[in-house]
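The chain below stands alone and is given as structure tokens, in the form predicted alone.
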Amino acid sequence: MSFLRTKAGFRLLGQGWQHIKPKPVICHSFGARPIVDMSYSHHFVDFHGSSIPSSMKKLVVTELSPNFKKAVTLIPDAPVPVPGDGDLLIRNRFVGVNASDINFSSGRYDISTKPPFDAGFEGIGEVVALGLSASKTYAIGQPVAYLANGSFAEYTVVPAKVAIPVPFVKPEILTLLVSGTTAYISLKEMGQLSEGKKVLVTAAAGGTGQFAVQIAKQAKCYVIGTCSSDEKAGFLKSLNCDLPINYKTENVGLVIKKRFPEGVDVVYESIGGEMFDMSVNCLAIKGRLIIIGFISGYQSSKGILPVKTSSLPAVLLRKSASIQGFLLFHYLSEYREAMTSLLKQYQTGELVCEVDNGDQAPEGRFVGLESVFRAVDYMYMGKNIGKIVVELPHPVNSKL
């Protein structure tokens, strides 16, 4: 999945979310305090009563490269950042791994950015220190999620206006921040979904594909989902996907042409290359193809694999079809409603938020920042089912 990773983009996120008025959460079981001015303190005390350390681990991009292991360095003793007047210091419990992490590490999103710079951009955890102004709406111990640079760290400072108040700290909520909202907003704004429409979702068992499948089914569409294994096909069936297709064993284009000679109405596309070309050819009259990424090319030197563009105008004209790109940060006016709706559906059991924590990975679960490298490799090997999440455990009630 691809989305903008610039300072301007994150400022926009703050502007888009600041209209939410989160009520201060006074968590008496955590000993939370409503006002704590830690802005100028050199020593923090977290809500468990254990000392916040002066140093922490974090991942830093030290060289521009689409090879994540080459580009990123684990810093074992980086200073814990100090929150300013309007900031929160968040102790990260879970961080999300995205295909775009290597686009960021290669400098593709902002060519003016030079290393070193912090890696990772989504996390969830608890507030452990905050500035005086931030304490008007947040409290020590309050669970929050966020989209901001530097999430691949044990602690991250986030402007309060960017933080997203959440009811609890669970990895399932992390799946909604980018993956869920991308599917929700793009299909709502561009998909024009309605009962009986045929929707093709590529990489359907992945982090965002799982939500595209479910949202299309909620609209009573017929959903076709591509995947790379029988296990993933089984997962898609559990989401009520009508036609899972394992592209490792079947020709997706031929299957669709045989089953639906008139084509499909909507394509939710995130792979690129040959899958993109096939998807264009499968469009029905007035069909719509939504590009939310092109992961197949991210590891290449140019970041994208070639597609057949010479005939594209003729194909689109002949079918009155359209192709449209989607970048989450261009739709921040819709973000609040999307998160609210998705979170409600998850809490009521209407929405599956599948998390892949690496239980099936060769070296086991993704725990600790060291495992982010394995998690990225795992994603690009096409092994994940659902959203890849790395856990960052912290001891409590003791010196950290």
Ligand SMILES: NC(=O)c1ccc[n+]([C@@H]2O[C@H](COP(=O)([O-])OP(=O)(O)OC[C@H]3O[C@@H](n4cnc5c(N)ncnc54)[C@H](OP(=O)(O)O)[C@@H]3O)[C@@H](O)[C@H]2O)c1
Given for the second form:
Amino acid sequence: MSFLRTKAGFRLLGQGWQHIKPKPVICHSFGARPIVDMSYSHHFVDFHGSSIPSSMKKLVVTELSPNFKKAVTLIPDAPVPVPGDGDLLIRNRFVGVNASDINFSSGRYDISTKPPFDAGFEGIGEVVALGLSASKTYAIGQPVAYLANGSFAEYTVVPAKVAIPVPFVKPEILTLLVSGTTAYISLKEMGQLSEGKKVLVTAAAGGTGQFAVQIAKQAKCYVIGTCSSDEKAGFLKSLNCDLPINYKTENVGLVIKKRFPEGVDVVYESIGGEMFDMSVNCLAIKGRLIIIGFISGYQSSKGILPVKTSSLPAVLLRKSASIQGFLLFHYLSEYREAMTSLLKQYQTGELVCEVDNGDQAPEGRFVGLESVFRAVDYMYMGKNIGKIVVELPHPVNSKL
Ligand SMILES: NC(=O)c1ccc[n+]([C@@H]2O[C@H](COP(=O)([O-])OP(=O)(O)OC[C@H]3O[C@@H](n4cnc5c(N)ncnc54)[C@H](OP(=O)(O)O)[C@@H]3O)[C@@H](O)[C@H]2O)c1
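Would you mind generating the form predicted in complex with the ligand now that we have the form predicted alone?
In what comes next, the whole complex appears, and the chain from above leads the way.
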């Protein structure tokens, strides 16, 4: 029998966590109201017959490499983490795969971080245990989503202050956490979108691109979207993208030059390399290019493919054009507002949140942490339509 005592008086017995219910502390002081401290009764709770195992599966970066399979190890029996006072223990039901999972596994985000460290950026699931302070705002069984490291695990501890209460656990909501907010905040901050502006979105049928297309359409812009297949182009049409271009069969630069000799006003650019160079050349007078990413280089050792920089000052000056980078983590002050707005739009049916759960992948749907490796490969083969989501099924005995 395993036994674990936390600061809060919470223990793990056998396969189930149980609540130690201390007596209320009653303090009398002369002339004052008695203070009844019931806080411990709200502290860690059991969860109605459901059980939290003592160990779980998780993905850990054990070696720095942009090759996800080489960098990441599936740990089959990691201890389930214990939430601290302000924390939630979340049982992950769906986790999101991001292009930057391989930037993270190669240590590009923080060169001081040394392996081992946990992988995965975002998840959605239910609260299954929580600390005293966290219990002021959250309850057992509550659906929550989060943007925090370590989501490629069956359970993740997340500070309550960064968790996002959501109405239900659905993969569509997960698409908003990184992808939706990236498109929303970057275009709001830097896009200066208005009716009639021409907006070019690269990787338009992917996780974040799908939202950039829809947000630009909401602003009544003319939207051009690049993608790699006719099926993706069909998906973009369904989002009312005005001009989907399959870059495998058409020359994007030539198509744009022919249709819009004066150029495009805004580029939402995620690919880098030749696509970046082409996008710069397509900019209109006072055009704006937002660098969202440069996925074409992420698998290389440098993480980026070369672009034509020597002519850049002259090209930008001649057009009074500008280029600006965007990284979601620098805009967290706007994150809650973005999530609230996007969630509302999804619930009212104004926003499509396309999920790719791997149904069309060679080995089928992405289920279980083992399939994160396949899901990353699938993205880097350029196959996904919408956001790649991996489902983590519940144990059969769960009542939550
Ligand atoms: N700045 C930020 O804060 C932030 C946040 C989230 C994501 N991002 C960036 O947004 C971009 C998209 O990320 P995501 O996670 O949403 O991925 P995604 O768009 O769902 O999937 C990646 C897509 O990129 C396209 N692609 C083009 N060339 C590629 C290549 N050489 N290798 C692989 N894919 C290629 C593929 O679609 P097609 O070939 O059909 O176009 C592929 O489906 C990435 O650059 C990522 O770094 C940035």
